[in-house]
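Take a look at this one chain, the form predicted on its own, written out in structure tokens.
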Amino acid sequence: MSNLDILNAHNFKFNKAYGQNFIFDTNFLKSIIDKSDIDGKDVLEIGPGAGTLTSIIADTANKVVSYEIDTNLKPILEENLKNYNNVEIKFGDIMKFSIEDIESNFDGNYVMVANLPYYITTPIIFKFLENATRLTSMIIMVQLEVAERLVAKAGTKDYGAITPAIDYRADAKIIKKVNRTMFTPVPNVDSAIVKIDFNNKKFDIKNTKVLDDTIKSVFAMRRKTIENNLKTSFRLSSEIVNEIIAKANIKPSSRGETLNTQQLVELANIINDYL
């Protein structure tokens, strides 16, 4: 019996609200597992649905533990899952553990792998890259909207926020492409896999909290300029704000979204002298 069998035996419905779009297809998924990185290593695993891809990575990894919102499935993944001893599910809201509840689930390092839906996405990035201390890498399933988003370059229309936030803390690309019609029901649109190494060593950073203050308060009005928003953001003094942005080699006119992450750490380095 097949898991979309068993979830229909079940009388499982989809449900809307936790943006239910299961993947059956175990090739497909197998592939995924395969540029992941995962063999012999402990797997938090975000959203397993049916458990078709948790008994993928349960194959290769050294434990399991899933974190699942619907306890409607509850019955489908004890099924799917009974022959799999390194598997362990827990129901509830992920955003709801701390970093040290979830973190106590494991001896050591551990990786990440998940299937987000759109209105949670960021918060669980940021969750675990603000919070983490022993995630090595989050290997993610995303709209592919917010794929490109997460691995834009700077001056493009995708590069955002979010984008030198985690490229400061770690290394993304995209390592697949997932047609919408690879999923269960059928989204309205496509999706891709985000490969996120966490790499702390990539910049010379003074302080994380105003380098982080500093990438919020660029990009928090768009169309204003970066004069403007770091006065807003950090209380400056026209004065002393056109200091910075001169050692900083930065036009006062000059937007976030023109900033590179680079710019942005040494532009933070600064702003932290003067705090």
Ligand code: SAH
Contents of the next structure:
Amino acid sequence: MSNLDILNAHNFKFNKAYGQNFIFDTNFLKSIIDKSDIDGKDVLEIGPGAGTLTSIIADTANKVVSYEIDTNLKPILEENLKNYNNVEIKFGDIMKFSIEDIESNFDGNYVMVANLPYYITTPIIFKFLENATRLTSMIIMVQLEVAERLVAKAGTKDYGAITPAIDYRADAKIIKKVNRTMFTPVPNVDSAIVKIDFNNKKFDIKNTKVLDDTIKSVFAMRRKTIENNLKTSFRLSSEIVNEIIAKANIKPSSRGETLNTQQLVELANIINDYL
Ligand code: SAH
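I've shown you the form predicted on its own. Could you give me the structure of the form predicted together with the named molecule?
Okay, now the whole complex, with that chain kicking things off.
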């Protein structure tokens, strides 16, 4: 029986609210895993669905720990993964688990491999970017539109707060575009797989919290200038903000989406000296 047959046998109903679009094509999934560099590693998966991707990860990884919100999938996952002794499924909302809790599944470093639920793609990425301590790589399937944002260049329409938030910590690239017809049910959008490899040597950063706050601040109100956004977020006077901006060699009237990662790092390092 195919995994789709097993879902049908259990009378499983896809739940749109959970972003359930499954992939059953094992050759396609294998081709992704081949490019993902997960041999012998510990893997965190979010949203195993019917467990098709999970089993392919488990074939090469050391172990897989998967978090699934939908308990209706429990009997299906048990059946589909019964031959694997290196897979553990935890039921619950990934956003409700603390990073400490999630990381306690792994003795050392781990990687994330996930076909992410689209309704919470950005919160999941930020949760791990900002809090994970032993995550070395994320191989995630996301909506194509989001994928383009993750790897965008400064000043382009796709550039957003998440772009430099990734770029200062990691090297991100789209490894494959995925046509919507690969999914069951077929969604309204195409997808892409993005590989994000953490690399903490890219920039000289004084305080990552201040940098995260700076990035959020300059992108906070898209139509406001950097000067206005910084004043509001850091509760600094116009005078101080202008001094900071001048030291960073930025025009006070410029907008967040024009600053590249290097400029944001320099700006945050200067702000840090005033806090
Ligand atoms: N990996 C599977 C399914 C991807 S669909 C495949 O590729 O076929 C997204 C999956 O994420 C679904 O199984 C959905 O139930 C699960 N999910 C949605 N929100 C979640 C959350 N907050 N925490 C954990 N899993 C979630």
